[in-house]
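Form predicted on its own, single chain, as structure tokens, below.
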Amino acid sequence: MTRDLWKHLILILGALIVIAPFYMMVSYSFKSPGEIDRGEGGFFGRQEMMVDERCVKLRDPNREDVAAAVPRFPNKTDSQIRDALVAEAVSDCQMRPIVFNYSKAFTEAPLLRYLLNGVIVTASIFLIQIVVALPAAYALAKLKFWGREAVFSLVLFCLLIPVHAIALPLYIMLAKIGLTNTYAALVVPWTISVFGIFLMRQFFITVPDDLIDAARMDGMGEFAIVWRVMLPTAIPALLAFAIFSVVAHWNDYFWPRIVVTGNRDLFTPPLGLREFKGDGDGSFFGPMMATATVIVTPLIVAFLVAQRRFIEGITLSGMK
């Protein structure tokens, strides 16, 4: 009793250090730059409406919109006139934290632009580490075949490379044939995963060998095998395997932000977030934490949904 006591106060302090960040984030999404300074509002802050002091500077009348608002308001000073503009501005430009911290996320930079980026990029990542792993992985699986175990101990090797031991050469590579600032550069590099390699080569050895015999017998070759059998079979590694895939490539800064120096228009959601840094003043926190909100959900809202057959993925995955 004494030792499950133990261990779910240990779970429970681990769930809490991981969902913190995330408290944080959505949190300071929902608060005004004064509430966020002042570490104050509890979650959702207090929704006092607050003057966007950017909208307001760039309202800031001139000589010529003076002049121009002569006709509204008679009988008075230019004096006057620009503190009567100014008042309209500080009205105008009144809103809620909620309404200000979301909206200056969309507006400030394009952020639906950089969503796309992603959905392309990860998308595009997935499909073609899938089109080189299940051959390899079958292969290594069921083919026999001189130096199997040879290549499948270079691939384990190869899951001890960080990246960033090999960035350098990619992107030498890459800017010498000129793909540098294009989505090739941000997808190429990654189209063979031995991460996916691994994993889809552990979950076919657990495929009866009778499946793949009777296929042979009903006349397929390897690759209809592959498709056509291997495949379906697969379903829970893929899905395994997407997540983490798409959450690697979604998140990662290193790359693109090597690979994309001149153009935004290939900017990826976490390169989004450097359109709100530099404000020593705290004014933009909001905007950023909004911002990563809306980067993150997606991910979120997919693993819950895939929840279950992620976990029967990774538990088949282990089996063998």
Second form
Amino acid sequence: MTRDLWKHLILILGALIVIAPFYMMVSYSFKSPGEIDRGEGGFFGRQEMMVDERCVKLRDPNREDVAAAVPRFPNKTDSQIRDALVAEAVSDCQMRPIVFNYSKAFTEAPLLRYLLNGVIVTASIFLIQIVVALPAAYALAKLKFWGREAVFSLVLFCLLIPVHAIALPLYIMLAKIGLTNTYAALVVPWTISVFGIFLMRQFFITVPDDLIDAARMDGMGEFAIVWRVMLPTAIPALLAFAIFSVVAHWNDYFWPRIVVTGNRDLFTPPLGLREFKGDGDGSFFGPMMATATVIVTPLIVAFLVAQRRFIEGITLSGMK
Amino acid sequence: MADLQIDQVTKTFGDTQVLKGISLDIADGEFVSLVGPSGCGKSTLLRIIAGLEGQTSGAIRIHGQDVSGIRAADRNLSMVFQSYALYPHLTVAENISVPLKMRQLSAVQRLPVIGPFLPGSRDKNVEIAAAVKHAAQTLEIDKLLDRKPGQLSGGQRQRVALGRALVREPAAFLLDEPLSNLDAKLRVQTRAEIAELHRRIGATFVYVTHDQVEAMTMSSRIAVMMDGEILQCDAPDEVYHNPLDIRVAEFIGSPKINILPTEASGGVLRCGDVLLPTLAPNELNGPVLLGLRPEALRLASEDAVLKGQVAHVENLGSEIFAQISLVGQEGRVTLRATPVQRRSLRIGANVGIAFEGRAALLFDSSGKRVFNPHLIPAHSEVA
Ligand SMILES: Nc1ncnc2c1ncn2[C@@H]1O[C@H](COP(=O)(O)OP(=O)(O)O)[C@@H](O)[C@H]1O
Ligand SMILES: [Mg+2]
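The form predicted in complex with its partner chain is what I want next, because the block you gave corresponds to the form predicted on its own; please supply it.
Below is the whole assembly, all chains and molecules, this chain first.
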């Protein structure tokens, strides 16, 4: 009983440590800059009306504005009209911090475009990874050919190569063939996933040989076996792989930062976060955290939707 | 439907020769069982016939045509696996339809989503569905068509596997221990059903099993395999009553045949202190193994030549098997008795054993059968 209690206490502590940054992120995305600076307002902030200084500054009336406003304010001096206009601007630029943060997240940078890019890039990477990894894994697991063990050793060896070590040569190659600043540069280097090949091979090993032989007797060729038999039986393992692949590439900052230079149309969501860094008027934490929240939300939603199958996939208990 | 010829097939895995020159002709419509202990190479032979494994040398001919180099999919054979090997993600109906779909639909027509709407696929799909329904009705699984294999019992899965083999008309059916994962009762039932199915469709069946009872009850012929060789291939009756090798005699029949070591000289067998006249050929000398089936032995009066003590009795209701330790011999012999004789088979009772001379099977020291050229006269009793 007490041992369980300790176990749970330790787990809760661990969970708190993991959750803390998320908590901060979501909480900051709700608060006004002042609340963030002073560290007050609890989780949601007080949601008091705040004034967007930049908005006000942008509407700072010049001489023409004042002249144009004369008919609306008869019998007033210019400086009185000016004050009235500023007051109007201030009241127009008032909003709740949460609205401020999230509207800034979407307007300051084309976040939707970035999200779309993220979807295009991660989906392409994952699909091509499957197209490559499944036949390769099938061959390594179930076909007998000369040099199979050697090829598998190579796969294992490639698992040990850190991406950062080969980033530069990859970049140079892509630059040489003029592919930097394209979707291809974001996708192509990741299409052969040795981890995917390894993971799927380990799963395919557990698929009974008889099933494959039965498929052969039923008239399937080897590729038909991969797509019609191995793929459907491997769904749980594929989902496990999808977690690793999609999360890694959705959240990747390093590689897009290298191959996408300047062309904001190709920015992926993590690059979008950068838009709020070092802004002229100081740190812009609220909208930045709102952007971060928007970026991680698709992953969290996807996880919740497929939670049961994900956990199945990780335990690799698809067969039987 | 077609005949199969297996011609001097050998198979070597690394250094071990698993098949040592197997030859077997299987006629069209025959039900041949390959029976032998585990590891004797039955599955390997079946897989070579199917084209799932290549032979090291020799040839397989289907309907006279050498199929070496033709892949499994194109040999037009159906196979049922011991583990059933059903596609876990497909329903029963889809499982059964796979062999037809792969053969009758083109690659485009098999595509998901758009495939069914292509010209021609509709008619073919209707045909296939009808064939699946028919096969399912034959096997009485038409109520299960929408289930997944995971929701079926062992016996039902077994039927689905049969259905998948049955749904098209292959040159021959290959079955690799299809009943060994079923419980004893279901095994007996399915055994009869498969035999009946064979009679009904009249196709060629090659049936692999390690269970001699299955082989005996279902086959037109039994090929007894041991250590990569076919020792004998004959009708069940012949294999049982007229085994050509002591290993065949010992493998076929339950309870096992009784083997008594004897010495032959001048037509007489000496078994310990006991002399058994007129059994052996006159010119045979030296060690001879005398094989006697349990049902060949009868209880006789205590002054019979073979005497012993009842050591253990198994009463099966319809018959009784008594183990008797022979006087002056190591080991026991098993004797089949009728329930009427139950009373004379008290443990420890002294009994005599008699048998008919013609029932005696003689094997030389290398295990080959020795035939007695002098016909043993009918009803020559050894008592
Ligand atoms: N792929 C293989 N590689 C090496 N040895 C094998 C292979 N397949 C079967 N064997 C060996 O061949 C022998 C016969 O196997 P098998 O045909 O499965 O026997 P059975 O079906 O009669 O039980 C066994 O000793 C087995 O270990
Ligand atoms: Mg076997």
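Numbering follows the first chain given and starts at 1. Fair warning: this is a prediction, and the values are worked out from it, not measured in the lab. In this text, the rigid core denotes the largest set of C-alpha atoms whose superposition between the two forms falls within 1.5 Å.
- Comparing the forms between these two forms, the C-alpha position of A20 differs by less than 2 angstroms, with the core used for superposition.
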